[in-house]
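A single chain comes next, written as structure tokens; it is the form predicted on its own.
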Amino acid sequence: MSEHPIKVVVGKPGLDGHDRGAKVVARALVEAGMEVVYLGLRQTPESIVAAALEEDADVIGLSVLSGAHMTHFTRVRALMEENGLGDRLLTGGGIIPTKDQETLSKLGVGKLFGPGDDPNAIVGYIHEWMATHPRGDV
């Protein structure tokens, strides 16, 4: 494992103001003993990308309940192919239907949470990418 904790960027994107699923979730990596960047509400995927480039996150979580998944992670895999971040975890949770996520991995997003999913499972995720994805490994 790398010597610096990991980073994660947890976003919001879109009008969906339902945050306290993130905020839980940003709370147990903290606890987990990873950094945290919480963007907040209603961001833009374009602004989630800069953020991780700004902070060189090594995981970016999306929360998505709005309905817009497809959009919101299509677009931030994309620029962060774009923006050299395509090694990188993009994971995230939301109400998700099974056949989305199926779609959503086939373009290079991680597992997908949902609520009620226990945090330490999304802890656990994201430890065992890291150890098995080093930075560069796509």
Partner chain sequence: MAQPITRPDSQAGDSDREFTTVSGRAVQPVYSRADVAPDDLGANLPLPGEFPYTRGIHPSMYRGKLWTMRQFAGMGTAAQTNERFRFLLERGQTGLSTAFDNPTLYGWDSDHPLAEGEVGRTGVAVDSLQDMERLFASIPLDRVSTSMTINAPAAWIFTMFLANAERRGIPFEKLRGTLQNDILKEYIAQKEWIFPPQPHMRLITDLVSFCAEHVPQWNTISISGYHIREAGATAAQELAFTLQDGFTYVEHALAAGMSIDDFAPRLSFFFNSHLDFFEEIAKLRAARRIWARHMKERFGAQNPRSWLCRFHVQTAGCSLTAQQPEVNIVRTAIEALAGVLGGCQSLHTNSMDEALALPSDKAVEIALRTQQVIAFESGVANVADPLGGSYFVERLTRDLEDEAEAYFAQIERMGGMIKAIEKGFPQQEITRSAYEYQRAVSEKRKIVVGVNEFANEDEQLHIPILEIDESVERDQLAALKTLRESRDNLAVSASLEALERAARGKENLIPSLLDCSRVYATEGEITRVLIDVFGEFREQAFF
Given for the second form:
Amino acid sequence: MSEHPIKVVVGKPGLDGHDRGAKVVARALVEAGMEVVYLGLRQTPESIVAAALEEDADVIGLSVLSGAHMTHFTRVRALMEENGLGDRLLTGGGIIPTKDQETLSKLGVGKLFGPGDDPNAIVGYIHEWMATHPRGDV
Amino acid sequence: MSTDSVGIHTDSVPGVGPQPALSAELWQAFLAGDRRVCARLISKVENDPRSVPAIRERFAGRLGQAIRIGVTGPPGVGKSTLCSVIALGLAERQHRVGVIAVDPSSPFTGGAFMGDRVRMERFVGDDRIFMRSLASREGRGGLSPATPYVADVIEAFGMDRILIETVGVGQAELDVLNCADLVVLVLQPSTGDAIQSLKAGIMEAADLIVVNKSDLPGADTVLQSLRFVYSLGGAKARKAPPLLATSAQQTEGLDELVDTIERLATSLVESGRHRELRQARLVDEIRRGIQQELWERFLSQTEAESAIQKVAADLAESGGMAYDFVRAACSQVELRVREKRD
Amino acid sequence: MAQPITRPDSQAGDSDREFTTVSGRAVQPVYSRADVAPDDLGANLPLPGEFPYTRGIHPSMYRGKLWTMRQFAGMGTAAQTNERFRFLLERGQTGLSTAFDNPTLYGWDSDHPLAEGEVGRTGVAVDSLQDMERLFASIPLDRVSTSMTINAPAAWIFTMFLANAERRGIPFEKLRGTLQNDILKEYIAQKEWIFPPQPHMRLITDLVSFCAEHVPQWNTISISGYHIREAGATAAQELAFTLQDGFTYVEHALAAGMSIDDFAPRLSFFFNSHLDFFEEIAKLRAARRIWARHMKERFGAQNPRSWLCRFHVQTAGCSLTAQQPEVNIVRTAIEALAGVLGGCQSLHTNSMDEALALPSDKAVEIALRTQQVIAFESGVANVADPLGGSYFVERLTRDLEDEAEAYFAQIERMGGMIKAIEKGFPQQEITRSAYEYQRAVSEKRKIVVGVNEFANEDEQLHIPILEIDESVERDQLAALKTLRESRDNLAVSASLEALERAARGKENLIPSLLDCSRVYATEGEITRVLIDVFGEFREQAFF
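The structure above corresponds to the form predicted on its own; please give the structure of the form predicted in complex with its partner chain next.
The next block holds the full complex; its first chain is the one shown before.
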């Protein structure tokens, strides 16, 4: 597979309107040379995975500050498996207690970031993950 | 190329190089409507230009029917929102619709921010519509270089109306003319003054002009200026295309917009113009293919690249001209081709 | 990130370091009389309690009345939040502030498909009058003032509140409190809208007019800069966009035929208090001066109460860190002090654990104690505007006022705030500032203690974390189901039909909403009817 920009779908599932983090991170990803499909607010797990599927995204990034992270990340991960996107990275951020991060990690959710984390840490994590998880060709 | 061949397919065109095509299994999934495979194929043509011939050969007999509708216009006029409306309207009129939304890549980082889905979220989960965001990458004319091939994948997937939304940075968005059968130019009231300076190519080529956000003041002025521009005589004078006023926000004029596009699409096919366009594009494709092919042979057979560099350096020093070298190089290629034939 | 401490703070000639505020404003090494316009130490600086109120709205400020200590609270079911309310009142809190959960804030019932996983998570779930009854059970609503942070569906959450007071025999005239009811900042920053701007503006105007007549002690709009700031705005942007929102509400009420002095005294504000101590104080002082001037000179208000910019302050949630959360107590104390020195009328102090979860009882108690230390131990409340006349603070006040006026002019040229919002202007300004701040942090031009400097690699969390039990959602759904089965559904349908007719007409919608609330129509049912009439607003993402 030739070198090409990493494609990331960024969305906010559920009902919180705090999109500062999602936008700052989206912009940092673009500045790091990634192609970011921004889905915006009030997404459902279904709409996020459907978009990631059509976009053939390498990475799905969710931002959840509503406390509903367990519901959303779990559902998105399950839908990814169902739709043949199990080999893509699901990552994201929000106000997510360590205990919940550990539970989600066991379900196959990637690293999650919180307030204070540098967006460049997310960029670095995605690059690292992509380098260690080559995707199969068509 | 038969569709039942399995696995690796060696391309018959030398120089392009053999590329693996899709496996029979994936091809069947594609034909059966697996959106994931369609999405993967789009990535393939987008990311790996060398794979394009092999993939497109699979599409033999599946292309040429869809109407490709370019939607272009300055930034902020509401192209995405209108595309969303048009796509849903066409789907309701029993079409299967592809949407390609192109956003600019940063020339500095190569990254791109693609926000069209925010305005197109109503598609999600709608089997009648397939939407894809593309970054313009090296494309400088308002589209990604891969756009026509992405449209091919989407058409082969079974979509019969394909919307192509250009970057919309305003200038020189002429790529769309080469890959769309119909061109919709979207303007808004505040672009009134800009009409005179709009790229002439787009004004001549537009099959439909939409003044969106017509609830804002100044819509009438824009419509008037447009009528005036098209009323001017001259060598390139043409009849004004249909002019529509819409307000996506107020949901005004939207049915009429979709109806007009459908009417234009029908007459495009009935008048034979659609076939002509396709034929013209094939001519273009053949020409470009030959150019490309010869250029690649030239490069591969003569070590030309280093020779070019060297001659250029000499000419820069001496102030001489390049014609002698060009003639010599071409006749060398000609000789080799003859030798082979003999 | 455990790097050696290399910041040469103590060295002389440290010319590389940027000396800027948290908003990126460059500051001089020292300020003197030459940096302040004579008027800003003279005509613009009369005593507290005098126009244009730069120094405060009361002559003696906190000697007469301390600020209201009002901690924002809400989680789980109405009964659980009621417990938290009583916990706070027992510990000396003097007013209530209600946080609703996301489905409630969006106008949806707890059984809406998109509400899954969100019920009771970041606030209390309120679906109907029944929940309102439980939320305020045995709380003396005629004596405790109540703030409700809700916007898009504010009108029908408020009519549920009114219906509850009515059932308990408390006259509307005795109710005191504040409804946030500020939709413009939703489009700008918080993104919790339902309809397009115009129907929302109608509902707000209806409510302002209804309260002027029937609920005279109620603050009808709390024009909010808090969320604008949290979304990444600078101090000047927070100030400018908030006050411009305020002017827009005033213009709408005037256009609806009200006279300025009938409603302006009930408008109040809600500002953020961020970490940059002096800039925040200056921002609050500038807000009072700008509002007073515009109300008197531009809108012709005669009643001095119309000139007053009264405000609630909340410390900056976005300044809290998940790392070393105990340090947030210090941040919050500094921010709270700025709020008090800026002359706030009420104050919320964030809890140390809010970058991690909803606050625990322990964390909330410390946050409240922080206010009490400032009020009763520090001595700062003994003197009104103790920083008045400081060259630095007066200069900052002037600069912020000028920057806000420049934004007002720019927005007016766009055709006003609603047009500017539709163009994405304030949204884009904020997104840009947010990104610039993040870059400054990434590049260590701004230091965040414990995050990009002084980090503790081996940190272990030592504070309790509040967990919302999953049973909350189940209980709430069950209660909602029972309600739908047990209420008078004929009366509900009739009231909703009447509401629809009213919405299609021009009349004030509050009486119809009150009728719906009285018969236990749910929030989501009311929202649905109104969406059918008004349509839904769709996001325009601006970058």
